[in-house]
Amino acid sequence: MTNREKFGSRATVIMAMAGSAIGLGNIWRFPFIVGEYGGAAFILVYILCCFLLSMPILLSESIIGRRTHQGTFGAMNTLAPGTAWKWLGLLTVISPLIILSYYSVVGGWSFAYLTKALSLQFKPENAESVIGMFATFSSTTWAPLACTAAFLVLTSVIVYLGVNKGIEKFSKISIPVLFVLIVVIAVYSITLPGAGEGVRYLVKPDFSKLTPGAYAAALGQSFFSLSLGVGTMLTYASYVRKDENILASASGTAFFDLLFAILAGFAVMPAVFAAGIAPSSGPGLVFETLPFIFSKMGAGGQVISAAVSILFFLTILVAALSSSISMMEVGVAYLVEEKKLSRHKATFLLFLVSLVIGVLCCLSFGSLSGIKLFGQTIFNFCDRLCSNFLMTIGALLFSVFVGWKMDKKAVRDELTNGGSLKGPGKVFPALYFLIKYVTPVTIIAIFLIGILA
């Protein structure tokens, strides 16, 4: 492992891991999940899930990855050789591949809508047709497929370049840009006529709207947003230097991910209410609402409308790429380290597999919409399978592994860098208690509530 690439500094570690976390889960998925489960009350539950459950799991994955400097499968074999824990390593190679496949469909939508914004299609005279534009586009065949393939090509190129020249360089540029863009869009959104109701929806909790399913959704969203339970954070942590403070890196990652999700909520929801669209409109929410708002700005605002629409869909595309590269990197690390493939062969193989599954997910909005798996379209089945089951199971097992399988001294040693870091040493008892007891029990409880709801 002496020639294995490493991230250059704490800043690049946080930006790379935050890049994995900050993605479509924040901009695309978070607003419509908030809309489905009642706004501010759901956000409070989501924040609790992030700090009490997701943060300990993020630390668990970081401890395993940095301890071994290996990908998910190799890490499990190193820390628990000859045991059934290798299946967790295999699970976390397969799960991100499924996520990448349907994720690339949404990434393709963002690519398509960026081209629409660049070609000035969101004009006042087109306002009434904009709402139906997404349903029409997503249900066709060749255009969505081409956009899905284009998104996967962009992802593959960045991953092919490697950790330092590809992932690290992209993250150092994209994450600061993303925050600037989302702040600009949020400021614009809350100034729209009628946006005040959307702001109140996000800040005034109505706990009567919380259902048992909302708690499971908040847990699943926190896992999806932070890319937990599928080995992406473990893989990125395996590229972290031994002298890095992984508690600081994990805390920074969780903080910036949560901040970006809240900003995304303020970028989308006020505009939703300003447009008079139901906040529970589902996966197409941002692709229906924002273009409608852009087009309704009027003749005098066409320049601003064009600029804001381009910025918004550029933000979605960059955010999508920052997460998709981490999902592909898990499989690439496995194929390179365990199967001894070259990076370019591993990347190309995963591109082909993701494209095949992505095509099926893409067509589930059109010609394959009649095919149902347990009552769900192929796309929705993959999304729910991963966010509500595979990610939850993976996250649970990572916390159990660190809390019950790994030696406590090894966990402390990794968290405190051999005792040289005093801060992590002081909070270690509380963190270890969360990882060993609170997180697994709470995940199981919420998981069962979600199934029975």
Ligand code: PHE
The other form holds:
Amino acid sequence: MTNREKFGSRATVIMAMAGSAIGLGNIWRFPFIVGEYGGAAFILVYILCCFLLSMPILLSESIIGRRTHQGTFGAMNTLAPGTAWKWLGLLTVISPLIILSYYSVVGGWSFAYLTKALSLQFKPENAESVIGMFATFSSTTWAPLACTAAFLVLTSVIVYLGVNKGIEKFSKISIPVLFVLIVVIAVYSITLPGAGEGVRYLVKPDFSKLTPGAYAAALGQSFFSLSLGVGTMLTYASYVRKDENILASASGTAFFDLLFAILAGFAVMPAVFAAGIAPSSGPGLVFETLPFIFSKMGAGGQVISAAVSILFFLTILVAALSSSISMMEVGVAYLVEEKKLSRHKATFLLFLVSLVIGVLCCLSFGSLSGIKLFGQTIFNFCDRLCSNFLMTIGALLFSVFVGWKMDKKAVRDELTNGGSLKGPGKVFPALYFLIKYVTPVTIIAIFLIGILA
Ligand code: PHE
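How about the form predicted in complex with phenylalanine, since we already have the form predicted on its own?
Let's see the whole complex now, leading with the same chain.
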């Protein structure tokens, strides 16, 4: 294990982990879920979920990963040899691969929309047809397939380059760039005429809109956004050096992820209100509503609106890539460490598997839309399976593992680097209490409420 790659510094750990966390979940999913569940009140619940539930799980995964310096399967086998916990290791090798497959379809759309923005298709004279463009595009066969494949190729190339030369380098550049881009877009959006109502929607809570389902949605969104329960953070933490403060890197990651989601809310919602569109228009919000807004606004300043639409889809694409590489890395770590495959072969194999599932997910918007699994299209089935079940179960089990199965002293040692870090030492009792009791009990309660509601 000694020649295993490690992230260079605290900053690179945070950039890589934030790279995994910041993605379509923040820019595509967060705004439309906030729109569906009523705005500011939902955001408050979401923030609570991040601190009370997601942070302890991020810490649990960090503890397991850094303790063993192994991927999910190896880590479980080392810490609990010969027990059923190895199945959690295996589950979390498979689930990120399923996510990668359908995520690549959306990544492919962002690729396609970037090319549409670059070829200046979002023009005032096209405004009305832009809304229908998404349904038409996603239901055709070859273009979305080619984009899905292109996105997977890009992902594979970065993963193939390795932890230091690929993942670390990409995240170090992409995360600062993403923050600059999203701030520019948010400023543009907030200054549009009529945007004020959208800003109010994001900051003035209306608690009457909080249905029981909103809590489950906030929980699911916060797990998805922080890449929890599927072993990605565990795998990244396995590349963290022994002298790193994992409480600091986890807090930094969670902070940047939350900040980015809120900025994305401010980039999307004010523009949606400015164009007089319902905030609850669902998953199409980013690929239908925004291009429509960009093209309509074009009348006022075509150059600016074309530039903003290019920047917007570039932001989505880069953010999606920095997440998809983390999904693929979980499987690569497994194949390299447990099956002794070379990194090249492992990456190629996972590329092929995710391409096959990705093709099925992609076609489920068009020629395969008639195929239903438990009443859902293939894409929706994969999304629901992962974000509603596998992530929650994985997250729950990681916290149970650290709280109940691991030796308490080992947990404290990992968080405090053998007692040498004073800050984490002071908050350890509170964190341990959260991991052991509060987090698992609340996850089970919210999960049940979500099912019964
Ligand atoms: N966190 C990523 C996002 O917000 C998605 C993701 C899920 C990444 C699971 C890795 C693992 O888009």
